[in-house]
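What follows is a single chain, given as structure tokens, in the form predicted on its own.
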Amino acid sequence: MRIWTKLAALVIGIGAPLHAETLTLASPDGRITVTVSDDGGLATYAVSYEGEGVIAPSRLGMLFAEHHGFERDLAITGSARAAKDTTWEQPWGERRLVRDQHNELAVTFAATTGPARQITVRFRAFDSGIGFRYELAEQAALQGDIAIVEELTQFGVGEQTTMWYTPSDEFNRYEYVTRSGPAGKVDDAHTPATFRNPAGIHFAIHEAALVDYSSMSLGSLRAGNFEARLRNWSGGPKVKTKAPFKSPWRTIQVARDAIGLINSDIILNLNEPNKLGDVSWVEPGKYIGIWWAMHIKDRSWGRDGIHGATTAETKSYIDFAAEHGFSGVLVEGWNIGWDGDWFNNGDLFRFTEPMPDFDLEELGRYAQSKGVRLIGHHETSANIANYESQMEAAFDLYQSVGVRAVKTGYVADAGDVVRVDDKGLRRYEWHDSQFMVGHHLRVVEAAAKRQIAINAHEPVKDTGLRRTYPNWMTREGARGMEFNAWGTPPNPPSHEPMLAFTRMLAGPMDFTPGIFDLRPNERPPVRADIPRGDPSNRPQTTLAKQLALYVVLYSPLQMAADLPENYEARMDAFQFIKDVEADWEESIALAGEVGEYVAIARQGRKSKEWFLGAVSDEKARDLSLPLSFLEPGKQYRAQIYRDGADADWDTNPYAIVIEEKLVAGGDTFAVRLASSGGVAVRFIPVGE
């Protein structure tokens, strides 16, 4: 544990008293150890894996605006232990059955000076990492409103530990290409942030059960040591609360190799069980939509002569969805408010008033007659005051026309969320503030009352609340496919294998894969006065990689994002999108390295068939993947969609081989991935 030495001296201090109390907690398999101490009057914790340091001794505590806090002169005055090993069932998800096996240690720290007060830090150790949270009981010294001005939680990761992250204090929220470098050179980062230390141990820092609290990012205190940075209210503290309260869980997933981070259920297990009761109405599925056409300027959201959300065009999309087995059709730009500078005029959106050329009631009826449902859309431009004043009526309208899922949007620069306070003053909040955490839950709860699911874009990050509110099905929270239409630069080849080990650790993402026209801005414009974007803006992938993303990047609402005519031009490849499921019995990460490549196998919950997806960065590579997930010795027809021999994302992205082979459980599956290439496979049991 030599990497601890320098940070330990800085945190605890030379000459600390020798009578410190120290407690330890081990994971069920004994590989992970948490050490908790009050040495020098400071509350600290440390984490190790198989005897190697992961988190050096790091501080715990909180500071309040009008009350004495918990930063020094602390002593451990009590502890309690527990253990749990249960299995629970997800209504939908990456796997149906989730095992929750952990050991628990609740440590009470009491102040030794000033007013009598105490705080409990509850630790849970799983075989794949740890979680801990603060619990503040009601007590005489902490009466009334409590304003948290700082959370003192630290993460001593080490200067030379490699870190993969997105910045947390820039305008575009979470939507940045993932950066990498020594942790000692990083100033601020969103979570999940992923690390690999000099001993080769991988770990990821995030949080779980973010409720009525500010989102946590990581701010550098000194090289290789981060502190929990909470987003503040406009003109106010970080968190407004009262005792008793519980903070979100701070999570540290730990594994020897990178894929161990993916094969973890810590975030879900640290959330409360389903609060909604019967959620059989929450239905995973695949959808298409009037969406990509706007990004490539075939259509527009507003009334400028190429409006996409018309009754006639929507019916054609419904017909295509019905013919090919899609359960939903998303329509953006259907309501009043999209004309002009909608980005800066969120108060103009009307969520119950369709455009004149869009008959919502007729389309709801038509869709249901075809066995399809409309997917609703609420773009707010992050004007929460305007949206919440109409939200209940908007969900009532959607319920009346059979909408079962709604995509919400909060397009605005970070820090420009509009809130109107109780004095009528216009305030500006951050997308990851306590205010927005509360807003998203208000949306989810209001939608649940109408049996409507939510897909949030420009959201607060996922922290596993889909377990508690299963209608919060998916969200964005990273650079999605749209950046390949107009982003400068577009998403690089490393983007998708990077997401698998970073953003996707938080939960499902509506990435919107499945683009078949890989050079969309090279087509002639639909109107001379509406030019297309820069031709260099295009998906930097092969066609086979687009198919593999349906397995690699999980979402229970999975979009086929391209235009129907582009699918009709390549029906052989489109077959995989039609066949692949969106809800899984089991998921297993098979191989991969952060930002380089990843291979994942998933078993369909309905069909019990297995699907495999693998994607690469700009490097072409040969993979040999064990088919250990298949039943040993049993034969399967493997329907394979792989890169052609001369495939290359830049020069020959459409080269694809579609073939069928017999394989057996326990075989090794060998495949070559092109530059930014991929492979998608469906395994069908022989004789079934």
Contents of the next structure:
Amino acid sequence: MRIWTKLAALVIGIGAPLHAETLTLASPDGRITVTVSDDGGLATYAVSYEGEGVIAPSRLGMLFAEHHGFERDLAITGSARAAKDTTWEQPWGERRLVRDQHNELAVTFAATTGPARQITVRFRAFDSGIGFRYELAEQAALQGDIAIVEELTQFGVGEQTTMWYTPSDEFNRYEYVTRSGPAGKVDDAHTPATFRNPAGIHFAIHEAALVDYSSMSLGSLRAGNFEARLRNWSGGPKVKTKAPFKSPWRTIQVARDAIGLINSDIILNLNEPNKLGDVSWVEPGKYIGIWWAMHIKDRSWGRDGIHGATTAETKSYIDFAAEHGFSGVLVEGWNIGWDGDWFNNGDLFRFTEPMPDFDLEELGRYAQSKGVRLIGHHETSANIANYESQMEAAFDLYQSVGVRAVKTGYVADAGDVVRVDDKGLRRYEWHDSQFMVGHHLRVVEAAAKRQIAINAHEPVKDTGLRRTYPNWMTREGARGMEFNAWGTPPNPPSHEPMLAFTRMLAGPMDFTPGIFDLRPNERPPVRADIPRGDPSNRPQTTLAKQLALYVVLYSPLQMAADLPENYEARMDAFQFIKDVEADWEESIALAGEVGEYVAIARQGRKSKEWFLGAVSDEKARDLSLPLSFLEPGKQYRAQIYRDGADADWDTNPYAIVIEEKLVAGGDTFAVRLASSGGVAVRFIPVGE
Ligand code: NOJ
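Switch from the form predicted on its own to the form predicted together with 1-deoxynojirimycin and give that structure.
Full assembly next; the chain just shown is listed first.
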């Protein structure tokens, strides 16, 4: 082996070190191993799980426009090891206490030709995966502005490895039905991308702590071998930076079973601790809103006779929220700019000017008098220049009327984000570019100054920055419920059990569950000249599955998305939405397979009651779930909302059985999920 590596180094040529160095790092439980090498003058890493390959030896490195980079002729010149085992507390989240247990290896590669320069790659191995990032210290060869033109990180996943992903280079940003197939046939993919290799090992590639850098997608280099692709600035490089800098962490979660990917905290653990100090003003909760009415054409955002955001309509939503225990009411279409083609008229939005029929001050006061808060809305149509020029005043205004959370929106095709440069020229950027990564943090910081939380739609993907900025609570970044009003096609039955193993690995999602009228486009139109959408656009789920989504798809701001009148018609099922919490003491994925089904249990942070949600794809299935999360032997009243015996998303979606049973911790809970069905359960301890 030694002789072979020496020979290889000689064959590869001048500048390659004579003695290849190989370093290894193991996870605390010893199952995951990372191997780092400078064999042949190339910086590489490989990952294995219980001795089986997960990532084949793959390149590391970086190229710059005007400086010598790190591509070949590299030698390991130093390494340092560390280990950590601490537990930290989240102000809100899927679990209150998060254990950060990892081993670390920082490897320094120096160039053996050209100007003297070095780069460190810091690896951390956790029991549920690994992370690594580049760290560039200030040094003589890397002075001044640095333009990254290529990150050379590769991921050799294998041609035959099954991959679940959304495409990264198409117009609709992250909003695609998840695709699957052999990795060798995939051209480009957003992360998180999820994989199962022929040995049955599951893994997911993503990134953590995306700050002042372009977002990473996966581009096929050769079949089964992806490279990290960064987004270009318009007319510029991929990343503009200066030494010293640190790249985001590249993460590879690894587990034997699919649910191991969900039961992992490495994305959060690789982010910096809370920078905002006291964040007791960041309030998880459930909300309703003047929202679905627009998507199903009951109401409109603009002034065409059916404007939704009127003072009277908002008051009636506030009354409903107060009566049923919701903490927020989202109102879209409240400000000037929505008339006409708002998708393409981002210049027109005024974020401090309400429509004449919307009394913002009065509604802020009215809401608070009822123990409710308005949730603000800033649709920008991705015109960042227009938004940033008004943003500070806009948050001031919302703060003055008691708003504690704002939903932002960046509707525009991918690559059509408007930036005005320092010469006053209009430039078009990507939603996942370094520019937008910076913009989102500017918004989050401006909002934090006014004790306001952010829920971003058409966002950049989540990389765990909620740990550092706990007011960045949730976001969209995948196909949400709205696709069931007008999407072509609507979300398929596999969509939610797919999201659980893909998009949700990144962090919370404002999916907006809870549609009770499952054929919304079959309602008579509110006006003859405003036809409903295509009736085949409808949630392809049973009613019980809509309830289960409150447990399965985590969001600390969780919407009950349907019209109040549709809840009033089904108060029995609505009771679960009233009871379920949006903030958790603990969360455990119990069972599931990617895109087929998933069962998750969560314990409420306030009530300490456990909730269970399980959802299926189009296949009906019997589940036997261990109630191992309950206290052993202790009795609970299980309030169960399950599919009726003849339920089926297509032909009989409303068949639901709502029943109460006594169960004990450690029992097995057997339940049948219908085709695209689900089950939602609340466990109330007996005698407390
Ligand atoms: C797209 C968002 O996802 C949706 O929730 C919102 O209603 C519209 N944009 C309008 O802002």
